[in-house]
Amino acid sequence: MGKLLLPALLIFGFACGPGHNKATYLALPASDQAKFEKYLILGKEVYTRKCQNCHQGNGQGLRGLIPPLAGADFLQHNQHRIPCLLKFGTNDPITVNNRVYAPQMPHHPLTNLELAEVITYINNSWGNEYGFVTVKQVDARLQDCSR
């Protein structure tokens, strides 16, 4: 049993380490906790490849040009829109923390699984506490944005 406990603690310590939301992890049913950890790890990889150039490694964005993701009220109030913004991009201005940004958000040809992973990573990094996003949720939200 001790041999199984150490790897589990290492995974939990890595995935839910500094900067990640442990409350979300602990609130999930045991059956979803491993998936949450996996989404954090894989979501960080997607973020590094697709998002970090603009939003930076610390989620702070580029002052005045690219909105922050860290502590972003836009994320909290627009979870239903995030998959659409990532998948299809936008030229529309968005307001984040009372500041208007007019970025050209490019589209990202990500799978729905990759979208769920990266959104879960963003939702639970840099002090954000916006929860776990599943592929089913991404599927439903993408159907809504096409209307």
Contents of the next structure:
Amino acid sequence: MGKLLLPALLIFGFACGPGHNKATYLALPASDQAKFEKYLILGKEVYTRKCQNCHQGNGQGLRGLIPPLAGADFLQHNQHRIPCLLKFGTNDPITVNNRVYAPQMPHHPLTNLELAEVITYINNSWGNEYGFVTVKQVDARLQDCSR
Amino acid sequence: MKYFWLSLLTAVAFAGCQNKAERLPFLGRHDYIETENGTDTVYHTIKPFAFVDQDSTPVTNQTFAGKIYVADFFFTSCPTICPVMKTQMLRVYEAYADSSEVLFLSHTIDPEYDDVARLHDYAARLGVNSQKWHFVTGDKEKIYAMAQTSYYVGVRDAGTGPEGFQHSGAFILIDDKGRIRGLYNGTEQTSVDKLIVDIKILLNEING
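What's the form predicted in complex with the partner chain like, now that we've got the form predicted alone?
Expanding to the full complex; the earlier chain stays at the top.
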């Protein structure tokens, strides 16, 4: 038991301590590392308030009704579209991991900072490694929304 | 010493009895009728209803005769508490997947939008069996009346798009005779845990 406890604690500490993947963090310039950490914490708060009801606390979605965010190829390949999707919602079908969802993604009147925070949180939770998103990137991507 | 064992045995026997006789309450307003031997209690029961489910199959009180069921109110385009409720209801559904005595009844409170086809798609996406979990639509006034006067849950159409429909997140447990035996918060895991336990208690009561 004693032999198992220490490694278990280490693994647990590692898995739960940083709360994000290390590679993304280390690849950032030192000036952005603190911001990244902050976005993860504030992004989780936005997620809990605005996203969790549908996409669930573990990012798994709800069977065929609501697409998962965890391990979602759509997220990985459509980063440029995500701010628009969150801000304005959509009624278009979305294909995630080869499954077509017909969602009614509601619009969310979030600030650009909140969008950057929550997208950064989603991008780096549940095993996702889709990068850090800045407010500047959100600003730019929102210019390209088709509406 | 002999007495000690005797009393212990008695205590254990009675404890066993009490456990077996654990019963859920009867909710709602009771009536009392006079009989030859005094008075009898008449419990509140679910009033007659007739809706159609995701397969266009008529669903009435008869569908649930001799069964117990869990009822709730929702709508498919609901962006707020419905997905949470459905996640929780799925836990109950999975817990009693193999029991033919436990059924589920979800009423839409937006029947104009949630027609049979929409409910069919919704149930299919949830991956649930339509013989066990009925998603029903029908006359709006009648659905709202059922909610308010039979199941005692609040529903309201405030009339401003999807967010205008308001409903309680309650799950209601109905026994084999159409009586309410429990109300649970369908958005709270601990409350739904209790529902899962209560269904077992109710099944024991019914099956003696």
